[in-house]
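Take a look at this one chain, the form predicted alone, written out in structure tokens.
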Amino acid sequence: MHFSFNDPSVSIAIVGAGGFIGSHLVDALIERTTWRIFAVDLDFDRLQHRLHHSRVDFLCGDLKNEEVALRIADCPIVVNLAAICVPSRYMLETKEVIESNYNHPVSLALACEKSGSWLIHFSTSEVYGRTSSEPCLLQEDTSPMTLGPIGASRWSYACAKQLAERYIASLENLSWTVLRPFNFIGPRMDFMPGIDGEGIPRVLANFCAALLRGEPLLLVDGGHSRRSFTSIHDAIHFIFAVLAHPDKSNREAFNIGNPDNELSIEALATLMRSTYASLRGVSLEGISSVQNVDAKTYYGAGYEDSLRRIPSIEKSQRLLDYTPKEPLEITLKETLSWFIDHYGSVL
């Protein structure tokens, strides 16, 4: 396989365009790429400045629809982005959870094997499962992959792309790769609750909206699990990488990470009110305050957390020459910055 940018015969399928990574995907497929651009997703609130460009089609459709799976797997790249990935929803929504995140990835690797597509399949940081909070690198090939008990539901995000991830990897007559994102960040990110979502957005934008509200920033479980952020920006550059090297990605799994920003989301929340308040010019006593909440209160029964997820990207090094470069603090100011742009008139 061999894939120029700039040959405009090439077409690209994206689904879950109209999310935070495929709205920035897509940006950059534009912007670097002649590549055409078959944009799927339920809605498109992200790339309203996107509608009517020559190089993208459209589609409102489900990949649950064996019709979209079809004709997504018509173009020789696709990159599925489609998945219920918030947190909130593993406990009260398990069934969707596992749909969304096994049944119809492998319907759509099936399409794809048919079609002769290669398929980019999005998995997470959350299949390496119940780690402790000993320092541990997380490699691609060798880490194990240890889950919680059934009980605890909270596990039916990460068991559902597991075993997404070993389907498609058993699939003999198909071009694959697999990517796991460790906690992407940056413009764009999931949602307010209340203005254009419901219930618990991820960590960052949880806490982002808690600061435009002047509400308590909570620590679940006094915030002493640690994670790995990732700029969005790297994370593109790192698909672009992908991209641009099918013959050494194909049938590989990459970790999509930056081990340098690692840090407890006590520290992350620190963090976060002091660059709030140098955005907005104010002394810190007056942004709002921490507040620890336990588990069980915040998420409800069934919740149990990975307490450190520390990616290895030796192997995206060494078979794509890529390394992720965006500080932390950068990231965290431009994502602050645009959702007060984003959402301040509207609090």
Ligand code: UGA
Second form
Amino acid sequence: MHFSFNDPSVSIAIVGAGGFIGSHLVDALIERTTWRIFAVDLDFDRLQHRLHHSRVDFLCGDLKNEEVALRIADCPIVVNLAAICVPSRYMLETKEVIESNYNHPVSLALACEKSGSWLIHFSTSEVYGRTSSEPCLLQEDTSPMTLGPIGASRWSYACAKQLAERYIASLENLSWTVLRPFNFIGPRMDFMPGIDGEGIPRVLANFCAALLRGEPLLLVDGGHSRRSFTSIHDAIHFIFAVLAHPDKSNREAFNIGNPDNELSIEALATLMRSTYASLRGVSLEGISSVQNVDAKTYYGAGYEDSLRRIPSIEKSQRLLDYTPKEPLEITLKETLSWFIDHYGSVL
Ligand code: NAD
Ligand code: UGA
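Let me have the form predicted in complex with this ligand next, following on from the form predicted alone.
Complete assembly follows, chain above in first position.
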């Protein structure tokens, strides 16, 4: 299996194309390939600048519909990004989260197996489950998964994602690659509550919103949990490394992360406050402070947390010669600048 980036006869379907990762991927495919792009999503707010591009076909469609899945599987390459993937929804919309992250991917995988398409499926670093604060590297093919009890409905997403991986891997005639992102950050991520979304966005977007609004940055349970944040630009480079090596990627799962960008949420808040103050040309005293909040109060019953997530990137380096490059400080400055430009006038 090989696809030249300069072959205009190649078509690729991006499901969830209107999302954070999807919109950056569509941009990169337009700029770096001559392929036709079939963009599928429920809406395309983040792709308004591409709506009339000659090589992009748009379908406002719901992956839960069988006919949409069959149409997507007509493309030889299918990237599935469609999901409900914001933690605050895992407890409130558990049934929908499971359908979105298990039922719909299974339906698409069966369609791809039948059509012979290569399925590149986006899973999550949450498939490593309720990790402890121990500094262990999470390895694709050996690390176990520990989940909380059924009542801790936060794990509905992680469980659905892992079972979807298991189902995909069980299809012997399917060409598949599973990607496990570790906290991608960058422009266009999530939403600004009350402006273009409701609920609690993921932490980076939530802290950007708080800084722009002059509200406190909320540290859940003291902000002691740790994450490894990954630039969306490194993430796109990784996806292209996979597209360039279909044979090495076939029937493999890969972490997409940057272990060098690991820090506590508390340290993230400190870094974001100083970056924001610098961008605005004001002192630290003039911007939002931080405030501790209890997890159950903030997220509601059923919330539990992964205390630490450090991706092993040994497999990506070995098979795909891929190493992430962008330091967290660079990505934070770019992302905060984007939030200021994008929302500054409406706040
Ligand atoms: P996002 O919410 O920005 O994008 C997801 C897109 O999927 C949205 O545009 C949404 O409208 C679309 N979608 C949802 N359900 C759909 C349906 N039934 N039919 C059609 N479209 C549908 O999220 P993202 O950050 O771009 O994440 C994309 C994928 O990567 C998801 O599968 C997510 O679980 C996974 N992931 C992302 C991260 C990250 O850090 N961004 C981390 C781990 C995993
Ligand atoms: C997220 C989501 O589950 C998915 O987008 C994705 O699958 C996963 O990241 C991943 O990267 O694989 P999580 O990292 O827990 O999971 O999501 P965030 O909402 O960004 O929370 C990160 C940490 O910050 C958590 O410990 C959370 O409690 C904390 N947090 C969040 C705060 O301290 N303050 C906030 O305002 C928001």
